[in-house]
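Next up is one chain by itself, shown in structure tokens, the form predicted on its own.
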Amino acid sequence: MLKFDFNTYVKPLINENDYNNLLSRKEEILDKFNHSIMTGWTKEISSELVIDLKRTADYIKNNFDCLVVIGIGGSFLGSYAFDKMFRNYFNDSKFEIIYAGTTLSSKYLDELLEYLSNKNFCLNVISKSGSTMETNITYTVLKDLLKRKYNSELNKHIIVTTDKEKGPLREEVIAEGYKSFEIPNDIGGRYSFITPAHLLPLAINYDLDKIIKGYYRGKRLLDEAFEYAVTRNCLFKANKYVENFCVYEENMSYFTEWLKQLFGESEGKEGVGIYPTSTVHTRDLHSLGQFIQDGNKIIFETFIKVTKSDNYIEYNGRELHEINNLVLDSVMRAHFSGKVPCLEIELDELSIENITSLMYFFMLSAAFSGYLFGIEPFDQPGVEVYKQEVRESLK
């Protein structure tokens, strides 16, 4: 279950008439959302997709001893971060999975290939374009090692994940008989949580179902997830132009990681948006907390709070996560008494079901938000100038 507050420390640091506009409006922008070409991600995915995911997982699990995922920024941050929140911190007993394809640094690669020589491995290469550098390089790597390794069976340790018709990697998957999946046209990288380029990976290790489940789910929250879309705006009228999201388990740092790049290309484009960052408290308490607190005031803050744990550690008579909790709801009152204005996010267990809903939660808020600055969520023309600066540089 997930609860929502907007209000408490929010409402009285922003206008509103501001306000009351904004959520008038909320029937046009509903209507240009229901209208767009990219919303493939709210439509029900295929039984018989789910079957072969399933199917394709355990021929993983059955035939190798990890599976090394190629991808970078939404072709791999959705699946990343919710393994990051489900896996133990130590001793972890899942199956391995490498999230590989996010960097250039040729030390982290070459040690890759080494660990990599002794180990029984398949790949995942997942990029819509088929053409993403970053992701190319480590494939092209990965895949020399595989040829040197197993040489004839190569189509038996290669899985794709790109464009249905189109591109370098369909092309290769034709010419080489490799297994494959499809990122549909009406789902951009970000928005592609309920595609194989994240369901595929965690049907590894995680009940496929509930995670469906639990994301669908989400369709319920469209309200809330339109409120919080005005609430923000208002905030970045009142010249809050930065949005802390705030977790309080190590754990769900990559899930920030996921919002920051969520908001950022969905809202980042013609000189307005919010700029998305993120906090893990209580470490971040005693680093920029003080910035925070007394700095310079163009922040506000989101706080995802778990109410419960299974896990029990007593203190002086309390119970850890009690504290933990204790001090997320001080933080809230200290930085709000600062002029810091802090939204709520409650669930009330850390489970699969709570954090793909609010996944469908925060990708319709995005999508909302960037309607209501009156740009287009679905973009990124300014992810490409970075690339064309490369290509030239390259030459």
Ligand code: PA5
Contents of the next structure:
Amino acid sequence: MLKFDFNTYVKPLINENDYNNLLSRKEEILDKFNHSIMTGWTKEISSELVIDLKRTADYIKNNFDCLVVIGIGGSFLGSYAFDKMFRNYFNDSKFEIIYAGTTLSSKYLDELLEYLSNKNFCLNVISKSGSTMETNITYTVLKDLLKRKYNSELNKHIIVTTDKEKGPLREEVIAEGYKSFEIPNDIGGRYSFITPAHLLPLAINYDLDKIIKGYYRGKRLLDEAFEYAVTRNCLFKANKYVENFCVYEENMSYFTEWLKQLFGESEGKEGVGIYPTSTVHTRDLHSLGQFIQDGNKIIFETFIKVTKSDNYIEYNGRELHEINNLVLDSVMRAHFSGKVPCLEIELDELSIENITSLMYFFMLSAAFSGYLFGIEPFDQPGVEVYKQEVRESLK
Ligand code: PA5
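Now that we've seen the form predicted on its own, could you pull up the form predicted together with this ligand?
Now the complete complex, all chains and molecules, led by this one.
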């Protein structure tokens, strides 16, 4: 269950007229959203695809020591963030998945090659365009290792997730006959959680049915998602240009990276948008906490609270998790007193269904927010500029 409070530590700091004006645009915004051709992520996933994903996940588990997922941005963050949240900190017994392709570090790749030299591994290369540099370099280097190790059996070790028809990876699939999955045309990278780009790696260690059920349950949160978008936009009008996502579990730190990509790429264009950043508490209260409480008043915050924990640690007659949440409540009050608006999203527990519902909620909200800003939430022309520069430099 999810609860939202965009009121207590926010409303006294925003202009009511601005808020009501934005709220009154709901019909217009929903109309734009419903007419967008990039909302394939709201459509039901087919049962045939779910069967294929489960079967392929079993094939990977039963035949290899580990899976290497190669992808970046929207072709990586969703499943990585999810996986990090649900693994144990220590003594993790889940099937090993290595996420590569997010760096051009020679040290990283060299050590990865060394690590994989004694492993029987499978590659899942994920790229909608099929032409992303980091992904392609990592894929080429690891494929060479596979060729040296398995030569004629290469096909058994490679699974490609890419566009249905076009791009270099699709051409390779057609030429080589690799097992492949599709990222639909009407779904962009950061909205692709409900596609094989994320569901295949996740199907290996998690209950896919729960993931999917929770995700579509997020549809019920349309009103709250609009309210969140309105509140954020209203705060922007009040010169709050930075949103700090606060979590109280280290394992949620990549969930905030996913949020940063979602909001950063969806809203940050044509000179507008809220800059998304994040802190992990209580660690960062001892560093950035000073700036947030006392510094430049351009920040507002969204706190993600998890009410219950499965882990019981007692300290001075109190439950540690209760203390963690008590700190969260105190921090909201303190920051609010320093004129920092604080929004709160509460999960009754860190469950698969809650997290995937929340992901759907945030995706809806990012799209609504983009329309409220008057920009197109589903493209990312700014990212292309650097890619073009790199292509020119490499010529
Ligand atoms: O959200 C997006 O569209 C981007 O972050 C892409 O996912 C990222 O650039 C990777 O692109 P591709 O999947 O084409 O390799």
